[in-house]
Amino acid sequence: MTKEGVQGATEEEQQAQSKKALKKQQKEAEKAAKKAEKQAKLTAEQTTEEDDFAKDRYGLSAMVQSQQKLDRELVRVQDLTPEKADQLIWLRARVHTSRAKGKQCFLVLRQQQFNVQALVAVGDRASKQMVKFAANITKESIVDVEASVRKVEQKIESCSQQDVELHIERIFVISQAEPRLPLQLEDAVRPDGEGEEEGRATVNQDTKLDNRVIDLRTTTSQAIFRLQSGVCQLFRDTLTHKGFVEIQTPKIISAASEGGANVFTVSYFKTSAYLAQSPQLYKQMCICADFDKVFCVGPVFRAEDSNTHRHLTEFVGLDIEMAFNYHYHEVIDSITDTMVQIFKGLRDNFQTEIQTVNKQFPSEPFKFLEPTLRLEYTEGVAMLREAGVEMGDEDDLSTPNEKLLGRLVKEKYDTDFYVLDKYPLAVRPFYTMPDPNNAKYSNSYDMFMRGEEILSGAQRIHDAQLLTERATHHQIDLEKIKSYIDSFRFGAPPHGGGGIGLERVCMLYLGLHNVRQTSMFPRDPKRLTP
């Protein structure tokens, strides 16, 4: 390399060199005038701290410990209306949002399904910082508030109370949330495949029923809960009217309820015992012990390794047993009536509800007749045979087969809810009365709700006779059932009911797709927690 060469390097090395050295200055100095702003920022944050007038109008509460009694009236955010304009009120609510803007923050103040806006600005009540501490409140944090009843001239669609927000002049967080939540309840009340082009998410049922806890909080899932409530209300309610007397069964029981092999079993001291499949054996004997008509709400226990959409492994029974005259058809006739009541008590009391989980899974309104349409189990093997199914006369119904029956039945009859009567003999359990016209058959039936079944029921056999040999011919033991037959030896009246499955009924009433978003805390063969 020339003499010249090397020097020219030289100088680009140099240059190179003082462009670095000039970067690092300049990273340097901005380093050091940053420093200086934060500083600058703490010394003015820490003077106006001292000047801080509200400082005694936010914070963070001591925990609540029962230390006293205050006497604080505290509003419901569903009471916040525009006939308590002006008015000076006390709230706890959580946190659902919070959006600073400037000298001021808007919070969306959320209690159960209601919701409401609410405002913390600069001025003579608020001051920076409280503003400020007001933005920084974790989501779903709990906070005492008190606000100023405002009317607003334009709709707050965004809320459920859309006529008023709330002026906040004091706020005081009670129970603070972690920052990190394991799901925001925005992803998981937003419908499926919306914002998906906004790449917004949505959270799948595993993380939901995982994060049980948060989920229940949604609007989503307070009005499932508020409404299976109601159904409970109503059943209870109904029958009682009707002359039913409550029962409490136990669920720790000697022999499977049910006679087969979907059992779990406990140790029970020194031997083993299972846990009810149905209250079936025990509404029985309240029967045959003069209750004449008794019904019970509890767990029932399946052990079926199915993983459906429609199955669990514990859901709660709605179980009616009664007397009848001289047919069966009065059992029925009791049962459909009550049914009607609670479709007719959600309709015209749980609108809010119904339209809440609308919002996140549409469905078309329940529809049902009065009186409820009854068909024979042969007139539903026709209307499959002629839909092109291929079953036998004595053959169970798939499920496949019990949905397009539902959806024949609709377009024929214009109900989501109907009776299938006279079972086959031989696809029902060994109790169940024959029908005395026709030996294949049996006073059975099956009620069902948008094409699932929510309800098994029969005449029972009241002759511990037949019941006798009934049992044999199902080739169950009979010393396993011994006390049960025995309680039809000393005069038996005839006697019918069903089972009806809570969880379902809502999920079906509700047109949602899977048992477990209408079970609490689910039990299904892969979920035991939380």
Second form
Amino acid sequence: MTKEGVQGATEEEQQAQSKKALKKQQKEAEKAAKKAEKQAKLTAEQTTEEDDFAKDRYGLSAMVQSQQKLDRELVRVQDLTPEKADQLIWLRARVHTSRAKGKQCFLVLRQQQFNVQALVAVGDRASKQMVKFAANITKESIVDVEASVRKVEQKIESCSQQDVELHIERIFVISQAEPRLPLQLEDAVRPDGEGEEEGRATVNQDTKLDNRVIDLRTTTSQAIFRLQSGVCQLFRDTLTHKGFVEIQTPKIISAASEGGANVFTVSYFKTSAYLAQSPQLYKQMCICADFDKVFCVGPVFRAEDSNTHRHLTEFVGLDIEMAFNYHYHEVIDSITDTMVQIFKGLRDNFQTEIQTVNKQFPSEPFKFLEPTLRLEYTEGVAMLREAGVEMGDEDDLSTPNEKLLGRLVKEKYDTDFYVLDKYPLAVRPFYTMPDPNNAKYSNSYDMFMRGEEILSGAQRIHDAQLLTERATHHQIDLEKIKSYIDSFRFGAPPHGGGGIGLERVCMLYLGLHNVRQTSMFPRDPKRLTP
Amino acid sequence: MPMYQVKPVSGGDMKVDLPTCMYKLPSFHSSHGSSGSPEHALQNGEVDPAVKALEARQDEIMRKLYELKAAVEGLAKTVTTPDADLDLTVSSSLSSSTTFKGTTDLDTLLGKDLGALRDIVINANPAQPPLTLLVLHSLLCQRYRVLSTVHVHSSVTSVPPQLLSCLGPRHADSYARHMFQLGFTLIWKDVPKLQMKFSVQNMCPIEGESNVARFLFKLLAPYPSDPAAATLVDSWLDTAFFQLAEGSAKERAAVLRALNSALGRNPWLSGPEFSLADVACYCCVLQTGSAASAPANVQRWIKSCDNLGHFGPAKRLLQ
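We have the form predicted alone; now please give the form predicted together with its partner chain.
After this comes the whole thing, all chains and molecules, with the earlier chain placed first.
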């Protein structure tokens, strides 16, 4: 350690310090320069904001609280055709997609199953900020748009309105959607096979059911439920035309009518009551009350712990009951004719909906015969035996056997809908009328669509004494069904009927594979919401 | 002198664990001692009676085969020799009866009765109603208890009312399917060619009106056992369906001339008896509308057919 060393060190230090100081200064200079740049930019932007001439032609509208009654006509997207070319119209729709491209923004506006392309372009009507605003509108937001309809030379394949597009003059957001959607609508509509092939996402059923409100907006769901509405409508119209009367039956009942294992209990003031498994009891009482032919549409509650593709705990039952003159085939003919009229109505008036559903869920079109094919149970058993199935004469059909029989009938007669008549007495409920000529069989029938059972019906016992005998034979507590038996003591006409499930019929008509797809807010042992 | 003795490697009474999942066969060698009948072990040269029976059956089959061979050789000789040019229309009178009085048994023809209605399903296009089959249907109804039903398939929107009632009025007992011997289900459907299905497991569908007609006819009466006569009937059938019904005007005229000459020699097309050939040709002539302009013999034959009364359903449909 010489003095010189120390001196040298301090000199170096001084040099280093000045180097550091230089660097520091340099950095500060850079920062200042950047700041200045930013300032300049901001001021520049501010000046452009001041230049926004289209400020009042777009924006977030105030929440519609019925502030004023505007006498404005909103055009439906499905009515946007080349006939309206060059007209200035208002419409309200959802933003399906929005895509900015430089000075333009392409939007697809959607209304139920129809959509149309719309365009905001920088020009004398729209400013850059307006285009930016349009590009940033979140998907599924509801917007009011004033636009002029323009014809296009090249068809827009991806939209339902292929011949026109909208040139937007004004756009206001009426109801904004949150930016992150729980599921994407394109994914929800994608067929399963396509999803796997191209590696794109599809949405699984549970997610769809948890976010039912958004899932129901898809074209497929809209089509399915419009068709279901059609089924209900055709059911009512056909039966009313045949002279049936619609009735409403109570759903809170005091005693479980069929068996007792599968009922929901509700607390009823100081006692408990049950939710009706079927309107059976009350339909029959109406017949005994001289209404002759009745039908009823209402919920049915079954507490069956079955987690299958075709069981729900709550579904809509369409039930029929009628008095007949001499033979219960009059009832079968009436029911099958109603079903055929429903199928014909769907075939003739709902083809668009059927095709839409087929895009996501391809299936064979539904075939049927008129008059409906009616086979006897022995014939069905013979066909099954011929195909190698071993079963006894009085055995009930298991689900796989029902499906196999459906396939055999389809092969021979080419029909997806048929009736199997004269079931064995041993497998039917106690109120089924036995066959007069053969004690092993009964006057009961099942109807099948695509090999799955949709209706179970029979001629009912209308004699109080025979009913008591059969109930005793089935070891049912007579006290519990006393009021039921009483209704037949004062003159009851011979009658029969049956009931179908609306959801199951729709599912099988469209060839879908899960009944939850045709139930708007399905209920099953594992699902109670939404 | 004692030889080497080696101690056994394993104990003599080793327990073998026989697998229980395999088949068990009784021991072949000890069967004679344990059988109940007083059979003794077979001596040299003696043969087990079961084997004897088998040999007897085999001999019987060989004998039948030799007989068949002789018959075929005889036929071959008759065909290849110069004077084998027999006039078939003359010799057909020697063959067995072709009238509808022949004995047939539904069980042998259609298979064992499994306790359910035997249903014949025919899919026809309403634009080309099969008249021959309607005539055969009415003949079947005279012989058996037939449950007839007409359906309209969903592929067809509507059908004229006379096609719905072409099989006659609904039978009073039609609610009880098991009371009938035979089912005849006619479905009006949008099919390119007429099709018949009977037993889906054992039969493929039969296509073409002529083939279905042959099937249905066999339920009424057996085909003539004389092969020459049977071939004659078949050839008239094909002529009727291919040249008369679907042919050009020239072909139809040619067929009518052939009919004329055939009917000059015999009262009916295949000889002295009414047969399937007459049914088919009559229906095709009726369908093409050439009945009025037909030659003399054909006209006479048409009148005789009318007199038989089987053709009511066909004529009603064409009105």
